[in-house]
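As a starting point, one isolated chain is supplied in structure tokens, in the form predicted on its own.
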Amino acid sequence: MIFIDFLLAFVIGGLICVIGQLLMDVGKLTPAHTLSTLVVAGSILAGLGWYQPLIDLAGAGATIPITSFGNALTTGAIAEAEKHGWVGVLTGMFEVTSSGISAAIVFGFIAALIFKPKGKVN
């Protein structure tokens, strides 16, 4: 029934963002390093193999949240070390998430151009 899927996916990705909230509230946490948490704890959770059953479980709900870039770098880093041995762990890495990279760095100098972000006045 796609109203299950729906609102799995709303409540395990809900939870994913309170944890981080969570972690910046409670844990006193920057936000950069509540997002590299994140992304460590998808990374750690795809190398026990358990971020894609969360992911059969709830798609959107768990591809969406920044813990789902450790799970990309994570799945490409194993799946090309098999192939290619350590070399194929960077090379994993880096296959699987440029594009993401890639357009964050081409959207965030477009949308430079077009606001004219000025430097933090004293």
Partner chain sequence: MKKMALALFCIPFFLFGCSGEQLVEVKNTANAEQNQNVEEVIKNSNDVYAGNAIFIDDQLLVAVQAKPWLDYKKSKIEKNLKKQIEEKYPNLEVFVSADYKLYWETQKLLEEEDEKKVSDELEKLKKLAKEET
Given for the second form:
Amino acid sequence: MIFIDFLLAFVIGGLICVIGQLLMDVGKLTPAHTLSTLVVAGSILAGLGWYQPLIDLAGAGATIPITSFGNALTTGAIAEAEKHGWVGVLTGMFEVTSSGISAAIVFGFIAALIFKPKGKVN
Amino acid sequence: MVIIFKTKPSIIACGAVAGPLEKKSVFYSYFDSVVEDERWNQKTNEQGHAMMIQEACNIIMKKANITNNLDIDFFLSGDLVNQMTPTNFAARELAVSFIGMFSACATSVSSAIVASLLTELGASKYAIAGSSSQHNSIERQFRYPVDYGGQKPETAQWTVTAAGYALIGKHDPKLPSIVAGTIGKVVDYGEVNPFHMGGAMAPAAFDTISSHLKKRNQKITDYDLIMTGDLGKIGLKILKAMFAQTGAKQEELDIFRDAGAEFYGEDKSFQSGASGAGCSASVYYSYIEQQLKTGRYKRVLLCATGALLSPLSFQQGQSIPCTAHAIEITME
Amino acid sequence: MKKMALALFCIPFFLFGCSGEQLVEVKNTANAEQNQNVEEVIKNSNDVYAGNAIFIDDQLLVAVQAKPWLDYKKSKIEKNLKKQIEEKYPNLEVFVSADYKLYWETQKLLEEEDEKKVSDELEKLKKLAKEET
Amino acid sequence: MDQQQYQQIEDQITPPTPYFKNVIKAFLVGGLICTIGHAITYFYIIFFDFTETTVGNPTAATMVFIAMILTGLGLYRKLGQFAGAGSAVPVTGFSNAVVSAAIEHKTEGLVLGVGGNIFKLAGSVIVFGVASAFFVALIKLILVTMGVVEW
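Next, give the form predicted together with the partner chain, keeping in mind that what was shown is the form predicted on its own.
After this comes the whole thing, all chains and molecules, with the earlier chain placed first.
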């Protein structure tokens, strides 16, 4: 059972990356365009209420891809809107956080202090 | 537009230096010096870039027995960094009359054409011409930070860390001489992919080479070698296909070579090959000059190509305008 | 590619291995009948493959593991089980969770003798389960 | 030779994008990264007080940290060349974009360089994430007010 659990994480996570690869190769999008598209897709899925079931199903297979960032923000905003109505849509923006972003900022800053860019090819 | 140099200015001495990765280059043994540190022991990439240019100039002066900077009349050079600060800073140290030249990766040849003109005019006894590029400082400006994990397609090219400079002076029958040059026009066949420079630049090379041959009333076979700058493996194939379509035979196509395509040999991790203003310059002003001197080649056409894009023009959805300049060098 | 093929090859075996009896364990201090009934309810649910149930006073905590491919309807499975148990024992305060954390911790509690500890631990788990991101 | 003729020659010679190979590589590497993430979620659930609902944050932070080390050592770039979207789409790719920009601009100082450029590549992801969250929540609120859907 635990094996199937991991397999689902692998397959769902892999498939989300495949969508990204197709956007890059077939859609000729730059990485920045691709990631932005996926984040917006995550938001929309969250709005439809479909992303949480995906997380329940695939675990990290759905939380690790960048789509979950759109989901986290939207879920937070919707929860606030549910509680406080129209004001909530606005205040929801300040309530929601994503650990991925804060972690990336902190670690990025630390990395800048200790590493030097490498221009080596192999 | 073809210019014929009646006084046949000569290439008196050359200096080519390269970065640590360029040890992998097939032209490595022809370079004058290779530095272990990508930043030339400076604090920033751009300072290292400037240091590399200075070193190439120092090598030339040593080779030509010039002890005083002031004996050099002109310094004509360019690079790819915004406002060409590395070249400007190197020129500050050199302290001679200087004009920054920009034709992107074709600067190696365009600067040599201007230096030859000044020599022909009698205004210059010694003029240093050439160009350079440093991988890290170019990549971060045109593409992504060097440690960013973006996937490059097979058509992508690797910006070299190298500088190539030539000292151009009065005609000397024992030295390679520049007999003609063609200043190319800007050609744009609508390529928009910044990872396919070879495809963007090939039409410019085709245009410049064919008009040079036409105006000079020459055939491809009049040359021992026609070498383009940094079309890369795929760009060179496209150029050959263009000439094949206009009726060139296989033995004529074999005369064509490309510095960028050969620079890193068959190493697949560099995709289509090398690029950058330092690519053509470091190969022309080391390997080619030495081959001419040894007499292996008697007449060569060097056609450096340049893609005149900026990160802004690409983001604004503009196609990539390209240019190519050519010089014809002979050895008596 | 070889690894992929191997993994795909293995799936049927795992599926086969799972189709057997569910692993349900119930910890009850007094009522054997209650014990039996709750076990029955969990076992009758085709969506779960394992479950632990712990009674303490008039509280019941059920931690189940849904079959991984049914995880997407986890919250429905929780609700269903809760409803079924509550129908049988309206007096019990029932808490059902399909979260792995609760399953893992209750597994350990099954062996625990000290009632006070079990009670404290259950409170903590319920609180944890209600936490949002 | 006109533009159309040239386009033909160029298309003939330019090697086609290896769609299938790229997709397979993206699937395998992306799947693998998510599987590693999944293992980390179990680690946090078993050894710390996290549930499946709350484990997302520490997992993402750990993955971001691993990606920082790989980026600093210049390894993530090689992974990116191999895997494409497989390494760009997971949160580790976001980390790589932030960290590589931070390291790159260290030479312009901590404020103008690192601070000013850290989101050079990843900024658009945040902008579109927050903006789309706002609009999706707004649309949902409107639909709920109109009685078309429920929360």
